[in-house]
Structures are given as structure tokens and as C-alpha cells.
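Just one chain is shown here, as C-alpha cells, and it is the form predicted alone.
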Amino acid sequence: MSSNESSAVLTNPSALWHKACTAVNRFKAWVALDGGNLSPGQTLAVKYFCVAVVLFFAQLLFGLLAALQFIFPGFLYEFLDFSVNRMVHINAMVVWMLYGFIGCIYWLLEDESGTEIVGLKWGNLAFLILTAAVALVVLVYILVQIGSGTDSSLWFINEGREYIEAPRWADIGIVAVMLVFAYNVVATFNKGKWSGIAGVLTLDLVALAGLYVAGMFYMTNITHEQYWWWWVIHLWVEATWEVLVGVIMAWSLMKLLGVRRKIVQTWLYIEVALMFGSGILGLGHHYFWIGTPEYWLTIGGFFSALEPIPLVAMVVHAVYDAGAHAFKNSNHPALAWIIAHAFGNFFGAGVWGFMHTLPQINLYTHGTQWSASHGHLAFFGAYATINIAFFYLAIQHWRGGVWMAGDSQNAWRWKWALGLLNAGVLGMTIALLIAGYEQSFIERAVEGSTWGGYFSAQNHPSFQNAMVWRLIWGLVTFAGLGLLIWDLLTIGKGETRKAQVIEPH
């Protein structure tokens, strides 16, 4: 394009719009995806998936910036401070996973209910409002984080609660979007047919909207404040999300492996019983050091270990059941990510969580990089993996149900993406565990949680080397995400073979 053409485009909005549309059409032609293969509900689901991938990219990008600042504290100082990068990193993680879950439910809703989605125009409107709100909140996070905290800043800038820093107006918006989402789901099942999966999903959506409200109280007593804050962090993320994942997993296993409905529904019911029984009691492992009664030491320490069991059992039982029927599978990358989920959920949420939530251990590990080690493996293993598995299920259908099993074209891409992402997250987990062990020993056991102990631990060679390795493995994870995005855009392109239809046994 010549300089005259460039200036004409910049001064002519219609020309600029034409160029943008041309670029979009070229991209569509390159990825060769046919929207005609999608139902209206699936089209909405794809919108959620696309935003989820963008936020996944943002999560890793800002995580790398924060990791660099651990090693070079002056990097981007007073431009993008560590506190801002860390905040965007964590909140992008929470929001992209939520986008993925909502997309998964919209995708399976029509198939599970046997009818079109009721009130879909409200669902599309809620998506637009939520996405605009997320974009605005991120801009506020990045650009407006300096100044005194007042009642107005709580409503418009930042609530100051770690992991749920979104201003109050955004909190209210999230609950409103969840209510629209719940309306779409319940009204659709009422019009169509109910199932065990439908019942569990409906009950979970009530808790999903309701529990988030617990984080919107403001109390001057720090114990009361932390008490309700943990109801969002633990029961909203670790309970209602786990049930959502169970619903998504159950439906996916039936489609992928033809697993009998009664198997996945049985484990789904067991999961609900554990989540809303032992899950609430397991919340006590967050109560150890905020001034709550001493009996939570025993209750929280014991019950927090039980939560990941049903999902792992569901996958193991499903794979066994499929093995008894020749183990037919039409989508190898999706199945690989579901198996990665089973292992990641068990080790990340289960083993790594229980490893430091016993009160006798947590006395030394609380607030150290040991917690970050658990968080990285748990969130990726329990949530990111199932979303990625569903992305592959969706892209297969979007391409018209093409072959994505053995002998797929360019299968090395999804295999390397799977390997790099899992290796990268596991590497960061180990590096953070080493750093947390060193902190627990020097900062807590030797120097007794003093400021001197804190700085001694932060400046110890073991801690600093672990932070370098965390950055290296973070770069591996970022490379895996790049390869994953490339594969999702191109997998099945040009494939003429149709996928085998797997019917339930």
C-alpha cells in the first residue's frame, strides 16, 4: 500500500472499515471454518471460546511480566508495576476459565435438552455486556491503580480483595450475567427434556450466582472480611466450578467414548454430595489463621482432601467402560486433554493441596510460594485442561465433523502443545515448590515469621534460582500456548474423512 493509500484509509472511516473487513475475510478463508455447521447456541459458545483464548494469552503474558519483575525488580517500574501485572494475571485466569465454562454449557445445552435455547437473544446481549465490562475493567487495572482508596474507588476502581479485585459495578454485572445464563439453561430444559446432568447443572447455577454475592460485603473487621472473601475464593471457584466441570466432563465422555449415561451421572451425583457436604467443611482449611475457632484445624484439614476424588473416578470408570467396548474415540486431542485433566486435578487440587493444607504444615507454608505452587498446578489441571479439551470438541464440529483420530494431519502440533503446556506448568510448580520450601524453612521455622526472616528468604540463592526457573518454565508454557492456538486454528483443515460417530453403549 502506498503512502497516499495509507493516508486515504486513515482519513476515510468507510475505507478503514473495508480494510478491516477484508482482513477478517482473509483470516476466515485461511482458517477455513464454516459457521453453517453451528447451531445458534453453538455460535454463542464459540464467541465465549474466542474471548477465553484471548484472555488465556493475556494471563500468560502478564504472568511472564510479573515473573521477570521477580528477577529484575526495576523492569517496567512505575509503568506496569508488579502488583498490577500480578492482578491482571490472576484475574485474567479466573475470567477466561469462566468464559470457557459458559461456552461449554451453551454448546451442550441444545443437545442435552433436545430443543433450541430459550431467550438466546438475552444470552448474546449478556455476552456483549460482559465482554465490554471485562475490557473496561482490564484498562482500569492497568491505567488507574494509584491514589487513595475511598468509597467511590471501591465502586469504580478496585475493591482491594485479592483475586476478586473487580470494582463493585463489575461484581453486580457478573451476577446479572450469571442470572441471564441461568435463565437460558433452566428455561431451555423446561421447554425440552430434563436429565440428571440438567438437574445438577441447574442447582449449581443457583450457587454460582449466589455465592459470588458473598464477596460483595464490606466489613471493617478483618476476620469477618476474610471469612466471606474465602466463601467466594473456595466455594465459588473450588466448589461450583468443580460441579460445572463435572457436568462438562460427563457430557464430553458420552460424546467422546460413548460412555453410558448412568456411569457419568452416578459419579456426578457423588461429586455434588462431596462438594456441598465435605466441600463446605473443607473450606475450613482457609480459616486456620484468621481468628476463627480452633475446631476448624481438624475439620478443615480432613475434609479438604476429598474434593477431587469424584472427577478422577468418573474419568477412570469411563475409560474402563470404553475399554470394554473396543475403546473407540473420534477425537484424540480432546481425549488426551481429558486424561490430562484427570491427572492434573488429582495431583494439583488433591495431592498438592493436601500436601500443605494440614494445619501442622500450613503453619509454616501459609503465604509462601508453596501456595502459588499448588495454585498453578490446581487451576491448570482442574480447569484449563477441560476447557482446552472442549475447544477441540467444538473445532471438530465447526469443521463439519472431520476426522481427528489416528493418522490426523499435523498431529504433532497438538501433541507438542499438550507436552509443552503440561511440562511448562509442572516445571513452574516444582520451581515454586522449591522456593516455598526454602521460605517455610528460613522465613518461618528458623526466623519465626519476622520481617528479617522474610527478607532473608527472599534474598537466599535457592529462592532466587527458583524464580529464574519459574520464568524459564513460564516461557515453555507460553510457547505451548502459541502452538495450541496455531493448532486450534488449523487442525482438520483440508481433512476429507468424516469422524466416526460414537454411540453410547
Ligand code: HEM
Contents of the next structure:
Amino acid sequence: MSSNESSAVLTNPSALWHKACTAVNRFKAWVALDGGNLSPGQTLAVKYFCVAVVLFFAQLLFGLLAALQFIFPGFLYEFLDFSVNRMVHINAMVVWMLYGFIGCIYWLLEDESGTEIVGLKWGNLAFLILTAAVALVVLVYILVQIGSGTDSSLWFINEGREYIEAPRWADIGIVAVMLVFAYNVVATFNKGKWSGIAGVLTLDLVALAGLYVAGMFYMTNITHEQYWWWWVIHLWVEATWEVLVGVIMAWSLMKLLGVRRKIVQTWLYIEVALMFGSGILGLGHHYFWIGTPEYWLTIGGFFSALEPIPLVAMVVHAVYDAGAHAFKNSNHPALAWIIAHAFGNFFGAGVWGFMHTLPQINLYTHGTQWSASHGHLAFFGAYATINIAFFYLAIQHWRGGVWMAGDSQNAWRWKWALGLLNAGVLGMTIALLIAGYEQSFIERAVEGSTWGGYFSAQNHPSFQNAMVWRLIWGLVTFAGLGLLIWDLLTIGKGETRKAQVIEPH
Amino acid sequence: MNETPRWASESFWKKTAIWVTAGSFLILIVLTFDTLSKTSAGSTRVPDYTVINQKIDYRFDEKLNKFMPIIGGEELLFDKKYTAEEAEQLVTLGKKTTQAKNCMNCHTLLGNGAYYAPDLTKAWLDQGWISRDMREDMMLKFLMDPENNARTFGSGRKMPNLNITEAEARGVIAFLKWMSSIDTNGFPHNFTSIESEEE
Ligand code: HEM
Ligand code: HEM
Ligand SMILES: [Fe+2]
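Return the form predicted together with the ligand of this protein as a structure block, the form predicted alone having already been given.
Full complex below, order starting with the chain above.
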């Protein structure tokens, strides 16, 4: 753009609008997607997916800013402080994953119920409201950042509670949107047909939304506050989200590989029994040190130590089915990401979680980079992967059900995106693990977690090197995401072969 | 293929899933009632807010084989004895300030939060405040202007100025003092409190 053109844009808002419109139109012409290939439910699903990808990008951007501040503490100091960057990083993550899940459900709803979605126009409206609310919340996080120690700050700026910082007004809005979503799901199954998958999905969504309410109250007593906060965080990621991805996996295995319904549903029930049976009381592994009674050391340690079992079962299930169907499937990138999900879930949540879940160990690892190591591998491995798999399923249909199996054009892109993203997150995880060990030893065990002890650990060369390596692997991850987005926009463009049809067998 | 055995049938696992989930949830509900009552402010594990009028320490207990808070005699905060209501008000102001200023996205409290700054569970007892006499004053100054009272231990990592007013800072200090009295089952381990220097 030449300089007089740009000044014209600045002085003339309608010129700016015009510019934006042409850019959007040019972009649309370039991606060349045909909305006619999608059903109404799928059309809403891809809207959720698009916002999810944008938020994923924002997540990594702010993660990089926060990671830079560990190395250059003066970077953006008192402008965009670490707390702000970190809050945007983890909130963008939670929200993009929820967007992805909601999108997945809208995607499979018509197929699973055998009918059109009831009240879809409310679903579309809810999407717009939710997205506007998310944009507003993020703007306030970045521009207003903090408030005074009053209720109105908690209502309108942020609640200051990790992962669920969204101000109270937004909490209420989120619950309202969830009710619309739940109505779409229940009414649609009711009109069409119920199935095992439908039943588990509905009950799980009710639990997921209900748990959010447990995080909406202010409490001065920090022990009680943390008690309920973990209900939301733990019972989401280690119970209801796991079951939700179990549902999504069950449906995908039927569609992608042609596994029979009876088999996936039986597995789904087994997974629900094992996951809820260990995960609900496994909640106790967060009640070791927050003031809650000693019996939680036993209950939390015991039940959370069982949590890897369902995760092993899920790997067995996915890999066995893939093998039994000779990996014959119509969407290679999606299947690759599903396999990545099965292993990522097992290692990130199962192995990394197990390593610090016994109280004797957690006394030293609690609240160190150890937790961050586990948090990264688990959230990425369990939940980013399955969403990405679905993005590939969606784009395949959006392109008109084209060929995405072996021998497709530019397949290097999805393979490299898969490789870079997984290597990047694994690299960060290892770097953080080293930092976490060092902190557990020096800050927690030797120096007793004092102010000075904290900095002895932070200043140690092995910690500082780890922070540099985390940044490097973070950049690898970021490059992987860039490639992933490019691939999602272009894959299947110009492909004329139709995907092969996979029949249940 | 033969009949599916009962243990591999869909209906068997459906029932199992329902019973296991309902059973676990029921146990959680019972434990929740018990835990909430054992940890209400004023219980032995979580002292009443008026504990801010008293001396607090944190030491290794040989018999229990873990670190435990020790609540001592009177030791007033800001030279004032707070009534139950005043104490709760002050700690509440402090707690709301910690949320509105987003302390938990840099610090951990009770070990939960972010890992960019020291754990605040026992911050009231930290030897960084030099001595019991200087502590309140130093904390006030630090919270209201952390940039110019930075310590950083050579790391260069400073806490930013969060526009904390004096009233809010007093609330935060009361909140930190109260939090340090909670029985956290021995976390953090091996902590040396400001009191142990003084004897
Ligand atoms: C996909 C499932 C999982 C996800 C996404 C996940 C994620 C996380 C995250 C983000 C944290 C840090 C929370 C914070 O900010 O304070 C955390 C903590 C923890 N997780 Fe997981 N987790 C999962 C499964 C598991 C499993 C299966 C186990 C045990 C076997 C486990 C054990 C723990 C423990 C013990 C902590 C506490 C760390 C501490 O004391 O600081 N997690 N998890
Ligand atoms: C560009 C790559 C990334 C960078 C540089 C990055 C950086 C960071 C940083 C600096 C923190 C704050 C840790 C602390 O408090 O000390 C953080 C926290 C976190 N990040 Fe990332 N991150 C990246 C990607 C991801 C991805 C892909 C995920 C998951 C999908 C993720 C999930 C999390 C979670 C759950 C936490 C909170 C951990 C806890 O409290 O224990 N991050 N990240
Ligand atoms: Fe957990």
C-alpha cells in the first residue's frame, strides 16, 4: 500500500471498510471453499472451528510473549505483564478447545440423530453472542488488565482465578449459551433417534455445564475457594472432557474406519466406567495441600493413580481398531491426528500425571514447572490433537468429500505440521521437566520454598537453559501451527478424485 | 461367532458405567460436606479471621513428622485489635484485591497458580521481611511500590506496580497473615520462618 493510500485509509473510515471487504473477498476467492457442500449443522460447526483456530493462534502468540519474559524480565514490563500474557494464553486455550468440542458435536449431531438440528437458528445466534463476548473479554484483559479490590472488578474485568478468569457477566453469558447448545442437542436426539453415544454425550454435557457453575462464586476462605475451583478444572479435564473425547472418538472410529457401532459403544461404556470411577475421586490429588483434611492424601493418591488405566484402554481401542481395519481409511491426516491423540492422552495425562500424583512426590513438585510440563503435554496431547483431527474431517467435506488418503498432493504439509507441532510440544515438555526437577530439588526440598529459595532455583543455570530451550521448542510449535493453518486452507484444493466410501465391517 | 459373553456385552458395561459413576459421585458429595465443615473459617485446620491478632509461626513437628502452623499469643497487626467482623472485612478486601490484580497468574497461593514468582502460602513468615518489627512496614511499601523496593536476587525479575492502594495493601497483608495460619499438611516442607532467626 503506498503512503498516500494509507493516509487516505486513516482519514476515511469507509475507505478502510472498503479495503477490508476487498481483502476478505480476495481471501475467499483464494481458499475457494463451497459452503454448498455442508449441511446446516456442519455450517455452524465450521464457524466454531474457524474461531477455534484463530484462538489457537492467539494462544501460542501470548505463550511466546510469556516465555520471553522468563528470559528477558524487562520485556513489556508494566505494559503487557507476564500475568496478562499468561492469562490470555491459558484462556484462549480453554476457549478454543471448547469451541472445537462444540463444533464437533454440531458436526456429528445430524448424522448420529438421523434428523436435522432442532432450533438451529438459536444455535447460530448463540454462536454470534458467544464470539462477541469472547472478543470483548479478551479486549478488556489486554486493555484494562486489572481493577481495584472490589466486586465490580470481579464482575467486569477479571475474576483472577486461573483458567476461569472470565468476569462474572461473561460466566452468566456462557451458561446461557450452553443452555441453547444443550437444547439443540437434546431436542435433536429426541426428534430423531437416541443411541448409546447420544445418551453418554447428553449426560456428559449436562455435567460439564453444571460443573462450570461451581466456579462462579466468590469466597474469602481460600481453602473453600480452591476446593470448588478444582471441581471445575479437574472434573473437566480428567472426567467430563475425557468422556466427551471418548464420544467423539467413538463416532470418528465408526466413520473413519468403519468400526461397528456395538463395539465402539461397548468400549465407550467401559471408558466411562473406568474414567469416572478413577477420575471423580482422583480429584483428591489436588486436595493434599490446600488446607483440606488428611484423608485426601490417601483417597487422592489412590484413585488418581488409577486414572492412567482408562487412558491405556483408549490407546488399545484406537490402535486395535486401526490395525483390525488395516489402517484403511479415507482421511489420512485425521487418522494420524487421532493416533497422536491416543498416545498424547496416554503420555501427557497418564504417564506425566502419574509421575507426580502421589503425595510423597507431589509435596516437592507441587506448583513448580513440573506441573507446567504435565499441563502442556496433557492439554496438547489429549485435546488439541482430537480437535485438529476434526478440522481435517471438516475440511474434507467442505471441499466436497475429496480424496485425502495416500498419494494426495502436497501431503508433506500436513506431515510436517504434524511433526513440528508434536516435536515442539514434546521439546517444551522435556525442557519444563528439567526445570521442574531442578525447582523441586533446590526450591522445594533444600531451600523450603522461601522467597530467596525460589530465586536460587530460578537463577540456576539448568533452569535458565531450560527456559531458553522452551522458547526454542515453542517457536518450533508456532511454526507447526503456521504450516497447519496453511495446510487446512489449501488441502484438497484442486483435488478431483472422490474419497473412497468406508462401509462398516 | 458365538454369543457375546455377559462380561463383554454392551448392556453389562452400560449398567456398570452408571453404577460406578453414581457411586463415585455420591462418595464425593459425602466427602465434600465433611471437608467443607472441617475447613470453614474458625475450624482447627482453617483458623478464624481474628487469627490476624495473633502470632503465627510454622515449624517442624517431630511427633507428626511434618511442618505445622503454630498459633501463639497476641501479636497485633497495624497496632490494632480487630473484632471478628473487622477482621473478616479486612481479609475479604485483601482476597478480592488478590483476585482483581491477578496475583495468581504470576504467583502460586497454596501452591496453585503460576510459576513466575514465589509461592505466597507462607509469605507472611518469609525471612525476606528481615525482622518481625520491620515486616508490616516493609510489606506495605513493597506491595504499593514493588518496582522501587525490588529484591529480585540478581534475577532482574521485578513485580510490576499494580496500583495497590494503602487500604488494599493492608487487606492483602491481613489475608497473607491469615493464609499462613492454615494447616496445609506440611506444604511447603523445610521452610525457615522469620521467627526462627529471632531467637
Ligand atoms: C487430559 C487430561 C489432563 C489434563 C489436560 C491435565 C492438565 C493439568 C494441568 C494444566 C495441571 C496444572 C494445574 C494448575 O494450573 O495448577 C495439572 C495438575 C495436575 N495433574 Fe493433570 N491433567 C490431566 C490428567 C491427569 C492425570 C490422569 C493425572 C494423574 C494420574 C494428573 C495429575 C495431576 C496432578 C497430581 C496435578 C497437580 C500438580 C501440582 O501439584 O502442582 N493429571 N493437570
Ligand atoms: C508456542 C508455544 C508455547 C509457549 C511458548 C508456551 C508458554 C507458556 C508459559 C510461559 C506458561 C506459563 C507457565 C508458568 O506459569 O510459569 C504457559 C502455561 C501453560 N500453557 Fe503454554 N505455551 C505454549 C504452547 C502451549 C500449548 C500448545 C498448550 C496446550 C495445548 C499450552 C498449555 C498451557 C497450560 C495448560 C499452561 C498452564 C500450566 C500450569 O499452570 O501448570 N501451552 N505456557
Ligand atoms: Fe487432576
